[in-house]
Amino acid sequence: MLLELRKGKDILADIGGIETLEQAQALLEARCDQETLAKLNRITNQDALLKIANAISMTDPDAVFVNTGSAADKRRVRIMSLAKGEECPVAMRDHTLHFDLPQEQARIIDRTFYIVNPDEPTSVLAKSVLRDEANEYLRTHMAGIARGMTLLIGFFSRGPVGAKAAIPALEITTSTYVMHSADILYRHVYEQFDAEVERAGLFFTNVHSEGPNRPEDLPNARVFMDRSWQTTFSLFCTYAGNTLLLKKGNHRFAVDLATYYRREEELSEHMFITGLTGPGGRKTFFAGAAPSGCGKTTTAMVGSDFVGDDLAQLWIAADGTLRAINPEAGIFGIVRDVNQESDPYLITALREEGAEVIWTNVLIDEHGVPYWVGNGEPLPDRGVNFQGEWWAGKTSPDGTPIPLSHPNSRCTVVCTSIGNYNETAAEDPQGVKVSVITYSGRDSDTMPPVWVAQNPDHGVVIGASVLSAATATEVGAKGVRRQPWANEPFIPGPLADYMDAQFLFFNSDRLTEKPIIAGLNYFLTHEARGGEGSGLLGEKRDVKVWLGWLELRAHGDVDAIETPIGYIPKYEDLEKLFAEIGKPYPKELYDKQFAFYVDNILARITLQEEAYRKEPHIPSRLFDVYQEQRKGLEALKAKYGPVISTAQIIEAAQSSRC
């Protein structure tokens, strides 16, 4: 076992130094006032009392405040941020606004790292340092952060009360608009904390103080993984990605106990999760990886079924099928070019008066009013947003042009105030049953829309095969990234460990009802495909037609073409979908969409080739696969050439049959 949890000196109780009980009731009676030790005293595991003592004696707080998830805790929360300034009310009722200090607009990677214990490895993408480096840093500047403040503890759980794949976890931080957030985006589980935590064997906590929150503490701010204790910590940060540690820090926890604890039963994705109405009104969901800033929630929103837009938590039932839950209960999601035209039901939550939202990092307009680039709308000419005074063409000192609002600009809302959101199925702990499982990046020149493995193992290589162009969701990050399976910035182990996990689960005999694995790409460009510009062969409402094709293809409905990379569809089947949204599609973008230049194929290959062959113990059968992929494409290329048409494809195809 490569992971051994609960290994080496637990860094909260080190730094706190509360061990026992005892001295944790002591504690939580000379710190707390009453109402909050009243509430303090309905939770009794002893675990979690004492991750909440040390969390106390570590930060120093100036008090302690409880949220049980009550409709006055909440209240008294958001009251709280909006008193401190953390948020601030815009025009519309129960909107808020937070901004981000200007340096700090996105997850800080190049200051992220996973604490390990000696010769513990991890996946060879991530940063990490040893548990006693960690340690005297969060001994140094974590010690006394919470002085003066308030000390803010929730408790949540990550999926519907009750699912075999959720997580109960503790939320502690100094800041309201964490709090706030938290209180949007997962579900209040203080009452059934100590039953969930029995039921799954275990907790995640998560501690973070932002500090004086000072441009010049930023160079000091950190987020630390404890995979041994699955603690996080987080410091002199307050961009939700780096302070909501529930989020992507828990979920590289749950990475973790699928890989190495929960091998062949559960899979921790970087999945949305929706569903779509096909013929005769069946429902079919989908759970779908891309990484940040690619699409992922357009595509989720499509769906007729929303469940959930960035996480996914997957198992195999007793019955043999493929079952998810989302963890979040609400979206933080990328408002950049939502509009009512690719985003209407977003749009919706976000425009009409009944939706609580937290806006971050947009433009506020004098009348108070959110604005965003890629709206749709006709935008403001000044307004502030988080670097202060906007106004149409101010530049930066070098003369590049500020935009209106951040590309990593977000909303936060509660997945209730989405149109299309299946709240039923959302909260069914027995989960959704998944049929179609996609993965794609941000792909300019190779790849067509949508492809559909020909089996598990070739499904598993299109998902490690994600490239993504970095986007503004992380700092520090540029050009062009290997993202296997897009939850590459979320796997703290060796990619051979996650890799061998998913060959095993999605080959399980258990799986008896296997869904099928697809790729998709919606950034292909004219000048990909002997045209010129860099726009795309495509819109956002084609997203739906290349879904609903899978919808078919995962019931038999529809034929396809055998191609070495796998399935494609045929005209046809394409051209009726395109025309039920309303929208002609012409036989000659087909054939640029799904033409193969093959010597992009071929060189997409060899990179990932090279980069996996660097890597310790990665499963042979992935090279097995490029090297089936890789003979089926050079024979077609010197038969064809380097270009091949959609006709010289189906050609291919037929003769393989004879």
Contents of the next structure:
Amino acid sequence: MLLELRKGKDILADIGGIETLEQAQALLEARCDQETLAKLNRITNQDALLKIANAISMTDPDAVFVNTGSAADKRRVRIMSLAKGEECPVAMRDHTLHFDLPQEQARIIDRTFYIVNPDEPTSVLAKSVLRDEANEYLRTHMAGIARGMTLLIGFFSRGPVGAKAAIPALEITTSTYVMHSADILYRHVYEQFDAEVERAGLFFTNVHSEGPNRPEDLPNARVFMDRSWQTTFSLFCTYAGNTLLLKKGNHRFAVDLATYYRREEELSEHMFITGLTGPGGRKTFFAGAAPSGCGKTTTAMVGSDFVGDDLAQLWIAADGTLRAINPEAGIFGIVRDVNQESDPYLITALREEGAEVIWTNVLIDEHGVPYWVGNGEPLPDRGVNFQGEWWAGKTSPDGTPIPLSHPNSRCTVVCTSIGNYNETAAEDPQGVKVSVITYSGRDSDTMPPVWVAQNPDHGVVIGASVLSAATATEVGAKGVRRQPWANEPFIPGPLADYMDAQFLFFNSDRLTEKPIIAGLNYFLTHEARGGEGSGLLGEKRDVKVWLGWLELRAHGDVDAIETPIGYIPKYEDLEKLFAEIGKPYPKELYDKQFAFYVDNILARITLQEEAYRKEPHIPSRLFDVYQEQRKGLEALKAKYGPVISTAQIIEAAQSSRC
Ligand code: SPV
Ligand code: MN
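Just the form predicted alone so far, so send over the form predicted in complex with ligand SPV.
Expanding to the full complex; the earlier chain stays at the top.
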């Protein structure tokens, strides 16, 4: 086992200094009022009480508030947030606005570390810090950080209570905005916390404080994730991706569990979950990965039965099916380009009264109405945004234009406010049955809009080979980079271990109803296919067609063209699906989208292969698949040249069949 749990010093306990239940009780009695004590008295799990007591002891708040998830407690959190100024009201009822500091509009990957024991391997693409060093840092900067503030404690479940892959978690924070966000994004489990910990066999702990929330503290901000003790520490920051570590912090721990402790049983993925209604009213569920900021929310919303837009816990059920739950119950979605045409369900939730919404880093006009770039509405020419006062044409001192809203500005909203949310499916502890897995990235010039792997090995390789342009979701990110499985930023251990777990899972004999595994790419440009300009070859609404084709393919209802990289759709089938969304689909567009620019594909394979060859223990199957694909592609190139038309692809497929 390459990851040993409970190894090394538990930093929270070490700094907090509380070792026994008696000490914990004494501290709680000294530090909490009667109401809080009464709430905590319902919790009997010793480990949880020790974590809570140590978090109080370490951060030293003036007061402690337990959020049980009752309507009254949630209201209190909102009121506290407005009073404290972490949020302010906006015009629409139940909507509020929160700004993160201008320098912290996304995940601070340069200050995000896994806490590791000596000689513990981590992903080559991640940063790590030794346990002793992290301990020292937290002792210096986090001890006493909550003085003058109230520490909020919540008990949550990552998934529907009772689901095999659901895990309870503690959120401990001084930030009312973080707790309010947790109220919207996660299921409270206060009443069943002890029982859930017993059932799951573990829980995650998250401790956060924004401290004084000043730009000058930001260099000292840290996101530390202790893999051994499944505890996160976050300080001097507010952006939810850095602070609400129930989300990506705990997702990383869940990836560790799936990779090292639940092999061939579970996967923990950066995937949306959505259902599509196919012929005869059948429902087919998809789980799809895409790097942050690459359209995952939009894709999920295209379904008739939306379940989740960011994370999926998958497992093999006793009946041999692949099941999935969403650990979340709300969305923290990017709002740029969300408009009536592209995201009708989301825009309704955001623009019509009825939903509770936290807006972050958008522009607010003088009437208290939020606006964002690409909302399809007339935009105001002034207001207040993440940089302060804003007016059309405003530039920063170096002359760069300041956008109306930050490209990573977001909305936080509960899923039940989204029109196509299938709450029954999403809350089912048995999960939904997944028949299609997709992987995609922001790829302007290489892969076609959709292709399906020949077998599970090829499917795993599609996931391992995601390459994507940088997005605004990480501070300082630029260029194009490898994003294996789109889960890469959240894989703590070596990619080889994760990959091995993927091969094992998707090839498992226990998985008798295997999903189809596909690649998706909506980002091909005109210039990459012989045209002009960087405009996209398709539109957002085409997503419905690509998913619709996969829905048919999963049920064996459409034939496909076999190629060295997998199966691609036939023109006639897509034409019909486009007609269903009321759009013509010219054959020339199909020819552009599905022609193979072989040198690009070969270069992609070489790039991935070279990168993986530098890492130890990468399963040889990956290289076998690359080799097989390279051979097939080179044979095509030898026959037809570097650009292979769809007619030639079809001809080659037919001749290989004869
Ligand atoms: C992402 O960036 O992938 C998100 C938002 O879903 S964050 O909480 O920052 O992870
Ligand atoms: Mn995400």
